[in-house]
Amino acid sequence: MAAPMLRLCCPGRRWALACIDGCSRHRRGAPNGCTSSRRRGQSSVAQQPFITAQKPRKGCTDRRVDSVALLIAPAVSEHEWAAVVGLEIHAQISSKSKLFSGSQVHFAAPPNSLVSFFDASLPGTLPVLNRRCVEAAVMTGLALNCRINKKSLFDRKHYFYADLPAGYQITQQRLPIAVNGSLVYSFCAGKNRSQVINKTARVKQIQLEQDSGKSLHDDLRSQTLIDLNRAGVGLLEVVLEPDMSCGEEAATAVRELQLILQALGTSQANMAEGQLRVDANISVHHPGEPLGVRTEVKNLNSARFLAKAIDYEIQRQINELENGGEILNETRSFDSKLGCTIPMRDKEGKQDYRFMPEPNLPPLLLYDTESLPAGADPQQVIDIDRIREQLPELPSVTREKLVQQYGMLPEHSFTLLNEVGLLEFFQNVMKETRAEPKKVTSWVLNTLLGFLKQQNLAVSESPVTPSALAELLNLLDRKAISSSAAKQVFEELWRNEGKTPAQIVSEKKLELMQDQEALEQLCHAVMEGHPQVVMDVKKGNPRAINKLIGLVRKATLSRADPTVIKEILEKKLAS
């Protein structure tokens, strides 16, 4: 896949960074907190310009460069760059126990609480390995369209990290589970993010192998403790190439991914719990010549942390090699305070980790339907056709069902996909209501969901129950109450726990008048009330007649219909 160009120009000391068809841009006169100028038919991606001509943040420097040289260029002539970015993504795995022993998994279990003979690496214990995380690997490896090999092999790889107690990790380094597949990613594009633009990153591999403990450290007591729960807790590494560059298609390609794991059920792949931790490797050339040295920004946590790392890195590289320096093959850390990335060590190679085969595994052989033993029994092999059969639906066909079933706008359908529980909330809501889907949609996505980030909660935890915000829609469906109505009841809803739209809107006098010659007789008492403006209505002003809706409704307390007003003052005017 041809990496896209990054341009690169100097205006003297101010840089700005832009996404176009998924890639950076670097361009001459962007300003400070500005978007760089595109041509009519391009779309932006990036919808901040990540700006590097800043003061630069106290403590974030390179042992190498300056701080304060990464933010000016030389004055040269214009340049091009492209950028290539490629992952390493790390999923636990749902399981109740580890990969290679019964120890139980739970995120938040006292230190060192769950921890056998074998994570411990106590001499004599050998590893068995768990069905379970087998099965899942086959199963991701089936959803991004890998190739499942039918042999595959263990491996060593050593370490020597206070918090690897055996020295040695054991993983698929020679032949994993699946290789050569793909992920399909798309994000919205566009002035109103209304584009939508599909990519693909290739799969190198998909490979099982164990997590590591924590290592906890106490600056007070300048002491560092080890907690080894999550020694020996299975992983899926998954693999991309190098088809991404920039931040925002690097995380947008991890929230699929993210996605479909959940949909899968193979992994939780909570970030903020670090059940998905995320490497980029990172580097910049020139198009037409060889590609640059790479970089490793390690243990990325969130998704929004993953894309600032990127494009941080690639500035840091362009502007290192266009002041004369070089890239060092290094491993980096993203300090998320100081918003900048820094060595940590320089990186190993496959012969400092010693691969060796593991001795105490032998190879494992998966099956299909063609090359299944006779009469084996299903709980000693695992199947590969049978584990097709039960995979669910993908994030992306339920998108693409959302369109069609519902009529709704395609980046609607993304951020339904994206908030957890919200798309559960929204059919639960279709269920109970009469009210259109466009209607539905629009209450979910912007009262429903403005309201839950303003209190910064879960869709789980909101107040408003998807049967009350169905009863209230069918309230407004029927002309029960008016739209600011509607809201009110929103608002006390949200409030008050327990009482149901129609109680709200009962003791609140919230009805619509029904009463037609009421409501005639009011429109007829503003209209006496305020000629000038009936006799601006009558010179042809569309707008007045706007300000005598707005006074009958004022009269009612906004309990008559704005359109049935409408029609009646209306009706007067031209008798």
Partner chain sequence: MPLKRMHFQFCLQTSYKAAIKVSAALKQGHITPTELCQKCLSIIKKTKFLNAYITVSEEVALKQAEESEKRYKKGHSLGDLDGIPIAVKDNFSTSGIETTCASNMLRGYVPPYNATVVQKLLDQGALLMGKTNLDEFAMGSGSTDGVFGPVKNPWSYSKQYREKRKQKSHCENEDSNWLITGGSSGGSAAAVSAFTCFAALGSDTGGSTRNPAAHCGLVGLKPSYGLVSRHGLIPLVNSMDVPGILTRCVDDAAIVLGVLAGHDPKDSTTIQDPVKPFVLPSLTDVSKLCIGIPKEYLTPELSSEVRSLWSKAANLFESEGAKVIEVSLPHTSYSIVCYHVLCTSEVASNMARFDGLEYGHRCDIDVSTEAMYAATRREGFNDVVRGRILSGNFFLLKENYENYFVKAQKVRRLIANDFVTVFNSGVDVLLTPTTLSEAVPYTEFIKEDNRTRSAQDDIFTQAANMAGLPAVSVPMALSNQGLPIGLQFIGRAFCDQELLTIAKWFEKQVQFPVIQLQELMDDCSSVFENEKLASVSLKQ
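Moving from the form predicted alone, what structure would you give for the form predicted in complex with its partner chain?
If you are looking for partners or other molecules, they are not here, because only the chain is given.
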């Protein structure tokens, strides 16, 4: 299956909004079955998603018909499938040093250059917990509405792997640092996508644990090369309960978590750099029946692949069961080239991790204002309430504020937050311009973002600065230039870094003609030169006046405001 299973709902703006309609319905047959119903009606997100199993078909040419049938026949039938998706998300903690050692944390440092004796598991070395990592975990827990455990424990999880030097990973299996939280993620739905629908995935727990090193397999020489730079870096494992039902939902939840982590500064959460990795637990069952056997798809390191892999896996399981097969409780990986999941050979069979308490780390004790021991050294204790006070504004609040403060469409608030740096850009423009927020929003989201996307640039790489855009919008706002001239100026700004909008306007002579008399003379001249068009207008052809306006604008080299021209012309024609 090389073709993508799920077409993107809003190409180029995948993360702006998650489309919910249909994506949670799964059918027998080609895995792209859930695409077609998307543009039809907005099925309720809250509704338990059912997947109708259809009789196997040759090919899937008529799937649109199926979708219609599916939509108009929502009644639960025995053939329907529901998919259940839970996630384990590993976020690398943004910290200077590793979780249990003093080695630095850096992406793309020379191999094995950031390895302490402990990271290489030299015998006799002991773990020493990094305070910063604990604070990051507490802060993340608070942001996800978790209960912070005042006492948490560390455990060893054993398995032999070349990039796990100690033969075990230190994690928090029995008593993690935070439990019972929730992650609220939102969709825009309804007409104009103005309706925001919130969904909640319960956060089972957040645990602190060590990252492993990296294995590089050189098949030609049949060698494995080990890089331990990553070994021992602090991870937050966020476990989401199986409250999601399709790739899109999972991807939206992950995206929201990513935004939260970035807002908190607890993780850079850059998926491309492996700072955010997702394992998905997937099963399908008939509604009302016990959950099916689940598979785990490991190491999904891009949002796109995450959604793809989950949807593929759901369809694979349905097909398997429909054909009388059975689902094995196994670990699979996603082949992004083939677009399918495949069993992982080296994780075959059930692993017994032989968990045991980590004897070298005493219980991790946290305090709040009430329980803080009197005279405690603030360097030695962690006060949950102090961390709570330091919580920054969370993305959901930021979005709400944007909607309320600027009258922005919810959809636009999502886009502003989803593009890294775009919100800051927008806010900087707002600081320096008198232009209407709606105008600014439109320029930032349509013009600027359009240019950026076209050239595949990040916001930080934009040749147009927020100040330049603000100045441009000011010119527009006081009608010094026309909208079309403004577009021209923007293009110039994009091409010629360094020039101010005012310079461009004056160089290109783009300022609007303010001289009313001169304009009137031009109108007069145009009417004189085109008597036939004037006649048309007078005969009652309403479109004819537009032609005159166009001709006058052309004569002004597009420097006149068309509404002013129209006014003059109408006055003259009426007289």
